[in-house]
Partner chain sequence: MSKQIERAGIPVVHACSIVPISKTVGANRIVPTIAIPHPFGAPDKGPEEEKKVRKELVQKALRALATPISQQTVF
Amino acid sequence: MAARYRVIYCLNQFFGGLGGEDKAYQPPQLIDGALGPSILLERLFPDIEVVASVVSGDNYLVEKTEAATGEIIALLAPLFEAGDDKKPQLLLAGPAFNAGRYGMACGAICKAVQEHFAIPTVTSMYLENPAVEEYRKDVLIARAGEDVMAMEESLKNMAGLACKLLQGKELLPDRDGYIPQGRRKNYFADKTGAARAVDMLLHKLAGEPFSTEYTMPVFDRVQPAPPVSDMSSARLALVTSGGIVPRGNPDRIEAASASRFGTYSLHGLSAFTGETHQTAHGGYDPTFANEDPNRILPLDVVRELETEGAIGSLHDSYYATVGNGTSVANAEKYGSEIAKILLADGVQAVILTST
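Chain-only structure, as in the form predicted on its own:
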């Protein structure tokens, strides 16, 4: 039987079978053999042998990145003290899909391990995972589907890319299914740039397919809503991505890569105070926001406008999440869900604050 590639596999607490959010702060632990998705990976790729699995809570890794990756390095060190025929050859992490915290954890582990042990690493994420922008230049990121429904396809893509990497084959983003790292390679083309540009133009005019040599970024454009004609009769709502939540953060909204938004009552409140509310946001100094949460979400001023008759009424609840590292896809989902609630209540205008 031919020698198999010896692989370390990294998972978060959920895919590692430890639990859900209740285990999100679980420190790293090393487990012999395959676990969770890597069991399927071995079935799909008989050339791969998962010699050990690292399982850790994604919150633990995101909030204590340097310490957590150091713990993982220490756990893995004995594996690299074996003979050359026993040492791990590769580390795989994920797929993280569109889960921001899991993506950040996978990226941090891959970067730390490849730098410390000088072995290749590969992770797998959805293109809009916030960790992609953070780690794509340092870590090879295979393209994954948006959620766990794409597990098998994402595993195949990640492992196929890893095998080519170990075999020393030349890799190309479009062909080999990974997210471009922004690297350019010089080569001699058969035609000059001018001739290639004219060829592309002719294909475009003829309605024929062609491939650009420089893909431009795509920016979403939203048509602004028309102005409210009479604010004195309008119903207004408050929404924030600045993380203003009741004291204790009852919904456990994450400090980065938020996986949810919260809905909180404004009944009986004329203003926020530092005793009743706080910020859950991890992307700015919370001192002034915790001292006076109205600095982020101006309930005090809006109540004054309501009393003066400058606005008709205020929606009974406000909605909050954390924008720090939150993916575009998740932000769009939260916005859509909140908008449905507001439209059903007859809200005509929203004050949307950030940081």
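Having gone through the form predicted on its own, I am curious about the other one (the form predicted in complex with the partner chain); can you provide its structure?
Chain only, nothing else included.
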């Protein structure tokens, strides 16, 4: 049997089997051999040998990115002191699916490792993962499904891409299932650019499908709104994606991929307490939020500032959803609906909190 590809595999605390949100601050650790999803990967791709796994807590990596990637490089350094036939050849991270923190962590690890050790890296994410925009130009990101249900197909896609990369084969985003990095490739075409452009135009005029050779980037940016001129007379509203809801979660907002937002009265409330409110969010350790929900949405001090006259008044309801894996389309819909209500009530400023 030919030598297998030697791969390092990076996982977060969930997929690495360390634990849940209570382990989200775990510093990186190095474990021999395959672990969790990479056991399945070795089974699917017998050519791949996972020589070591790195497991890190999501919060640790995202809150202290530079220090954490430095620690990972230090953990991996001894592996690269081995002879050429023992050195790792590639690093894989994820799939991170649509998980924002995990995506950011995978992107940061891949970028740091490929720069430091000069080996290729591949990660895997759902197209809407916020880390895609941050890392796609620097890191090869294989397309993944939206959540863990798509583990096997996402692993196959990522590892297929990795094998081609190690074999030195040419890669193309559409054909090889990765997210375009915005690079141009030269090739010999049968027809000149002028003839191809006219072909496209003819298709367009005939209402037939055609595909552009140069996709224009889509920037969904909003012009910053003018500032509040006098905060002491302004009406403020509170919105959160941190999942603060009345106890019992009356609207049953989902812990992940929320399909709705809730509108909850602030009338007569001077602060949230652990008795009146809780978090419905499944993407962080709820201990601190359930103890004191003002840690997520700071109603107590906003009320104080209202009494002191630092703000004019507070809108009578707050709006909450769970930002954990929620699709962009749904988030936009909630934002538009909330905006309409706020405009109708003359709200002039919004504090939106996220975990």
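Here, rigid core means the biggest group of C-alpha atoms that superpose within 1.5 Å across both forms. This structure is a prediction, so every number in the text was calculated from the model and none was measured. Positions refer to the first chain, counted from 1.
Relative to the superposed rigid core, the position of the CA of P120 differs between the two forms by less than 2 Å. After superposing the rigid core, the Cα of L205 is displaced by 2 Å or more between the two forms. In this overlay on the rigid core, A194 has a C-alpha that sits 2 Å or more away from its partner position between the two forms. Shown is the Cα shift of D292 between the two forms after rigid core superposition, which amounts to 17.7 Å.
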